[in-house]
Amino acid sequence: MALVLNAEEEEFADSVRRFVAERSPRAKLRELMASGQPYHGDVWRQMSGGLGLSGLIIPAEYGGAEAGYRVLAVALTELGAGLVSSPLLAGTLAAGVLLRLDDKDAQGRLLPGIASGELIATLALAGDVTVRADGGTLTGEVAPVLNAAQAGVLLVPALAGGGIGVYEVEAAAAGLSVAAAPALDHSRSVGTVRLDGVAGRPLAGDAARALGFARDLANLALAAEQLGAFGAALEMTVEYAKIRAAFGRPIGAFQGVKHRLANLRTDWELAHAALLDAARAADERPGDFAAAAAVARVSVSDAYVAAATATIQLHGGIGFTWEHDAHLYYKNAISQNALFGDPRAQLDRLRTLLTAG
């Protein structure tokens, strides 16, 4: 069935889940928080080289796995559950844009490195495009940009001659500066990109179409990460409710607690179905993908915030401490909602898509 994982997808999910448990448990995130590093290089090399996660949507001719968007969603769900920090989302969005453009030279030069994980690429896109291009020279500011400080190549959308284009910019380009942004969510590295007369190589193809797809892909990817984290936070809370006693009974036996958790589980199941439908649309029904991806994002985003809030509240006093992991999920939930348009923005997008259709 389209709305549940098949046997192969279950097996793949299990392999990623084991990888997260063994190689990147939440203790690894706390190590990053203490060190100030954006991600563990050894974990990233194992993710990209060992599991091949960096090339899931990239065609085999460029060194990718060509596994499709549904498999990508499965992987991101498991990584989201563990709050794994990596440049995977940044590279996936950059690859998605390159694959929707017609620049074979850029595809041949950049996609193999993205697929192998050796090249960190990012898409300098946040809200509306405000960077301006004048004869291939770019000026403006974009924030927040995923893994901006770690990227070797940035794909920068810019306004030019009444239209829009995408420009390839090297990280070492003169006039380019990147400032790391303070992170509420320690599992995500973002930065502010400033361009002051930066030379950019214009990429051939329909930029508006490619960027529209990137926004839809961002919705799918973020929904997958949020769904995984939602499920992990909910599971953590359910297990605690079984062992924490009050008035001689586990708190999970009280109606107010059990009903709240049951409602969150229902929300998770609905969001899971919406996510799998959106991923299938990306693979098989591209005309439906934009709306389906927006539905998936709307279905999970607010529900994840509610689950993360419940995780803190139902853990009682310990849930508010730095030592407990509850705050990691809450910060992640709030931060994820701000990327590429919050749920209200997605509802507006969905309304536009359905009206136009």
Second form
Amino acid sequence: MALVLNAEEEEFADSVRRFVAERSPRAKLRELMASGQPYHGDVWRQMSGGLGLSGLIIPAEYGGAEAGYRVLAVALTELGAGLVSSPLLAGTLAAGVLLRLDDKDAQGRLLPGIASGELIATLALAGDVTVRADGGTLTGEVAPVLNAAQAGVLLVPALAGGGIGVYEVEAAAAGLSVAAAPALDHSRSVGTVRLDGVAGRPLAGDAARALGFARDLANLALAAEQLGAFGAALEMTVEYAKIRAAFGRPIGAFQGVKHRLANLRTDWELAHAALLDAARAADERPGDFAAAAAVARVSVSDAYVAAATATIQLHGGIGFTWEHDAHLYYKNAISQNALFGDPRAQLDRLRTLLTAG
Amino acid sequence: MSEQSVTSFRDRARSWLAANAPRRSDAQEPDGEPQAAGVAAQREFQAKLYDAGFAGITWPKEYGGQGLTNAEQIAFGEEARGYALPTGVFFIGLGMPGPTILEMGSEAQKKRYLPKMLRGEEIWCQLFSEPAAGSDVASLTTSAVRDGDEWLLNGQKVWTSGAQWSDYGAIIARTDPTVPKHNGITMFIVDMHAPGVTVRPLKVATGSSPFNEVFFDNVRLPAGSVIGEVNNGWAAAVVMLRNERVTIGTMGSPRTSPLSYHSLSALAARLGTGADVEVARRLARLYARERSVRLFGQLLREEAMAGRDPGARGSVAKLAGAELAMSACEVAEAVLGQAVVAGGAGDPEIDAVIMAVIGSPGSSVAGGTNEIQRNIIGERVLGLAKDPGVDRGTPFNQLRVGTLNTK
Ligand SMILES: Cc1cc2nc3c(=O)[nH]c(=O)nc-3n(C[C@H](O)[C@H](O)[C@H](O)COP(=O)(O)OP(=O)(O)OC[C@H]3O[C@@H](n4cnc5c(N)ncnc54)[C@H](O)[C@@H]3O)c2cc1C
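Alright, leaving the form predicted on its own aside, put up the form predicted together with the partner chain.
After this comes the whole thing, all chains and molecules, with the earlier chain placed first.
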């Protein structure tokens, strides 16, 4: 019921925040941009093995922390604020699908590795499913796929006969080619997956239901990351508006600046409340989760783009430079906005849910 | 507070409401003003609410309250959501002057006024705004001059909601014009039936008269009328305005309001305009916005319950609520299409929507305009520099206020 974070969740948020500040500050992202690496292996090992973030939604019997979606949202908010690059979202979505399918064998084989962070898994889902499965072999192309080039295993939704299925594909499978794409947002590594008669292992369970859940989970997870980044960009700009002076006053004293920031804070508060609700729905009200997650995503996505835009604008010339971090948030905002359904697609989804419910 | 006592309180509220309160009908409620008969019925209902132990849930027992916690208050609010409690005329008194007297009033004032307020015996209004002082209410010119133990009140207030059926008002007046404007103000209790008080209803854009202009002509305020301290009325006003924002901002609007997603989507389906994909998307966005505003209100209440003062974040709720209403108006216009031109033409549902659209801009002005809320959010929530306020240090009697002469 309650929206406010409890003491344990607050404490967890603090520990992730400290982790980000100490181990993965934004300077780390600059290193990745220079080196072309998708993420820092040591940071990922600390996040997964040390903090257990890779197993938050995975049951204890598979080596996870079984902490639930509220805790996941708390972690992703902090990671989003720091623009921390990692395969966490990819693995979380793959785990979410596996948990909703009914394939004990695949769960037993894959979930422990995802939970420990040693296995990079991803879900090859982008827009409508177009990959075709004919007699167990898969053909088609999917893009963008999170961490496609680093994944050891890919879960590939495909059309088979009149229905849909999810197939497990090894990274080394013959006929599979993966190309890393030059991501606009360096904190999110993506790639294109081409399947040319690839052998896939069909997973047992209700694939349509599992994929529906994955889309909701993507909404929750992205809303959490975006809310964190939104808050960080806004805070950075508010602090600047206190110290930058023009015409004899701090720029924050001018209403053109002050009111724009006040509007953004208002949007942030609404999106924050919607996110808390969506995370609780995932744990406690499964029937309401899809709508709650779509509301969270709709509330945050466009507003974050507006905040990132304001971050550049209200910093003036310095905000437009490569050295300043404003463009990192801007790129993150506009590219995350389009992932797993842009705002218009989300509104269409919400509208379908509302008329169905 | 124990969880068990909250549960039993909730159960009691549920069965009392089921037996005594009118349900929100699925028919829509136009937001008009109550007629005299309506006011009497509201007094009666408030008395029943009081006798059943559901008025002043968090107020201390010695002043007629129930002495319970925010948890019970929230539980009652949740149970009451499906009902249309006929208590609108008490909304101001219980939301603004009441809590302010509770916080800053004298012992005698609390004992004298609060129980009757809770029982619905006395209706209150809030007399702040003047023709020349609204957003900048500290520029007010209504004056109170000491006469022995008493005070003589002269001047004019305006936009005073509910003054026409109020018994008492909380009023701010200038008691020292020789000091800077915030320093020479005092808050008083004024008897709205006293000689020299004239109330004239003002008609608003919807055609109804929810507010008034009020004239004070040598009105005698007895000893003991000051709330707080003489010349420290600004502090009391700030307390009251903060209560007002939290009250307005977190009240939420019912599903049955003509501008709710629920009502507008049903209307769109009936008129056929919902088939347009853009209209449908705007409806979905309205749903998201309505839901997030409601959730933020819930979050603020939960934080208050956990002992965290919502402080200036009440302004976030107030601004978000006013902007929600305006975005709902835009959606309503899309849903109505050409039906808006004929002004409903006898269709009661369309009529109600049009009336609500006409009434909505008021929510961006009442209780402090959106611009003023943005100033508060910027300065008190975000900590940005204050407006330098060229008038802050100048004695009030040397200031220019109100509408300036164009010549
Ligand atoms: C329906 C309704 C009910 C009301 N009920 C009551 C009541 O019960 N009691 C009561 O005392 N008052 C009441 N009011 C009055 C209300 O509080 C005032 O109307 C409001 O504070 C604005 O003051 P004003 O009308 O003088 O407008 P002004 O202050 O003259 O404002 C005009 C415009 O200038 C803008 N502006 C002013 N100052 C600034 C600034 N510093 N920065 C940026 N923009 C600024 C305003 O935002 C507004 O857009 C009510 C008003 C309405 C509409």
